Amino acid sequence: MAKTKRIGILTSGGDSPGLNAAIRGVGKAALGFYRMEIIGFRDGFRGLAENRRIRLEKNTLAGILTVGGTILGTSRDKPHRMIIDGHPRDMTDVIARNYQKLGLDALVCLGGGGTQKNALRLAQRGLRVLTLPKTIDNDVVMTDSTFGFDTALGIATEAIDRLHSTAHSHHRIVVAEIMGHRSGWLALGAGIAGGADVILIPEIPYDVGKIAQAIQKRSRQGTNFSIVAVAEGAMSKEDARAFLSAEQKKEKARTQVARHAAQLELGALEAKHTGNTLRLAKQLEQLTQLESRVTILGYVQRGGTPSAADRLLATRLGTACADLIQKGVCGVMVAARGEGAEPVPLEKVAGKRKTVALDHPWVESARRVGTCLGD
């Protein structure tokens, strides 16, 4: 008789709508279709390092399809740099030993860009790892989409819809800050869908003067309000040049001292960028003489019930993951491709980010309908 396969599963990084749907997809296919055993680890890689686990059964998976967050809990802990008793420790060997002691045939990691890198490190250590792409930012490479993005897109779009009435009633500029540090998919998509007049994303550094001109043009044409959708990582052309210079210094650094100095410079720029949306709103108010208000959507974008599209995507990728484990495939991310799924080697995913191309159809569509992109 063939040995029953035993798989582990964890969720890592920020929470995201669709995580429970994906856990359910992997779990129900593994348990019911392939007769595998499945163990869930609490709070990401930390739970695997500390051997905090729960056996996932049919009743554990019941009713979680529509629930936001993750029943397993999550954390941003990295296997190679985990804070233990106040000090960073490399827990990779401990994780590998726990994996072996539990007799796992595979480990499934649900997460975004950081999780892909951490999963690759474990794969290189000899663990049989598979990942599923999760993030509201939609910035994981080699997959059509990530689960969590569609839900967050709907939430951000609805927020912009609701802000229109206030902006119109009070003749104001309303600036809505949307999540997205290094990629603008969420701000761009929600801005287009919500009819924002200005959309600012990290990929297109902006000129505040040109934004003010676009708003003033609307005023001259009789429209005395504007909606500005801005990704939290969007920055002015001046700030973008400063960041690029610091990053180039870090890349070219040949000594530890030089790398440290470049990192400090980047850290100072990051600190300076904090609160940038508030400063932008103040600048626009001064330049246009229109009252401005800021709405920061924040974590509301990551919470709540996943959309139908995210439930479908998470279930599709979760069941495909179980299929791949049954076939003995590992060292891959289960990517969405068309209406199906495709395994992509982790080496092609880890350390990379999917950003908005300057000629992307969404960008072109925004320009065609007269949206100002700040450039």
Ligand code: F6P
Given for the second form:
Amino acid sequence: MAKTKRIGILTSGGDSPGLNAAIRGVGKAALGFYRMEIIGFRDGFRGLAENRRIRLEKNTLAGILTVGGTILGTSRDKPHRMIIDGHPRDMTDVIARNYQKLGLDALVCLGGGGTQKNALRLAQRGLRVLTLPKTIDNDVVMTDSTFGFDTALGIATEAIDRLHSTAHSHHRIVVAEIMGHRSGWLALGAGIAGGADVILIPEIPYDVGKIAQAIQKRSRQGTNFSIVAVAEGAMSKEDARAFLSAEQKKEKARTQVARHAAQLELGALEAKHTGNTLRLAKQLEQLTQLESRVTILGYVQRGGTPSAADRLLATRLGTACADLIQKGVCGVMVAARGEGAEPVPLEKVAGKRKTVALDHPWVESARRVGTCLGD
Ligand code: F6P
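What's the form predicted together with this ligand like, now that we've got the form predicted alone?
What follows is the entire complex, opening with the chain shown before.
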């Protein structure tokens, strides 16, 4: 008789709607359809390092499809640099030992860009790893989309809808900061869907003077309010130049000292970026003489029940993942492709980020409807 397969599953990185739907998808297909055993690790890679786990059974997976967050808990811990008793430690060997001791046939890691890199490291250490792409940022390469994005898009769009009436009533500029890390998918998507007048994304560095001109033009035409949807990673042309130069220095650095110096420069620029949205709103107020207000949407975008599209995507990818494990496939991310799913080697995904191309149809559409993109 064939040995029962035993698989592990964990969620890592920032939480996102659809994680539980994906756990359920993998779990139900693995348990019910393929008769595998499934172990959930708590709080991402830390749970695997510390051997904190629960056996996932039919009843653990029941009723979680519509629930936000992750029943397993999550963390941003990296296997090769985990803080243990206040000090960074490489826990890769410990993780590999725990994986072996538990007799796992595969480990499923649900996460975004960072998780793909960490999963690849474990795959290179000999673990049979598969990943699923989740993040509200939609910035994972080689997949049509990531689960979590659709829900966050809906929340951010609704927020912009609501900001319209108050901005209109008070004749104000309302600047809405939207998540997305260093990609503009969420701000661009919600900005278009919500009809923002200005959309600022990291991929298109802005000139504050041009934004002010667009707002003033609206005022001259009799519309004395404006909605500015700004991605948290958006920056002015000058700041973008400084970032690029520090990043290039880091890439070119030949010595440890040069790398460290470039890293410090990047850190200082990142620290300076904090509060950028508030500064932008102040600048626009000064330049246009229109009162301005800021709304930071923040974690509201990641919380709560997943949309139908995210439940569907997470279930589709989760069940496809169980199929691949059954076939003995590993070292891949289960990507969304058209109506189906497709395994993509982790090497092609790890360390890369999907950004908005300057000629992407969304960018073109935004320009066509007269949205100012700050350039
Ligand atoms: O990657 C998802 C995300 O929500 C980003 O949009 C945001 O920049 C980041 O996570 C926030 O991370 P944390 O939960 O660690 O504050």
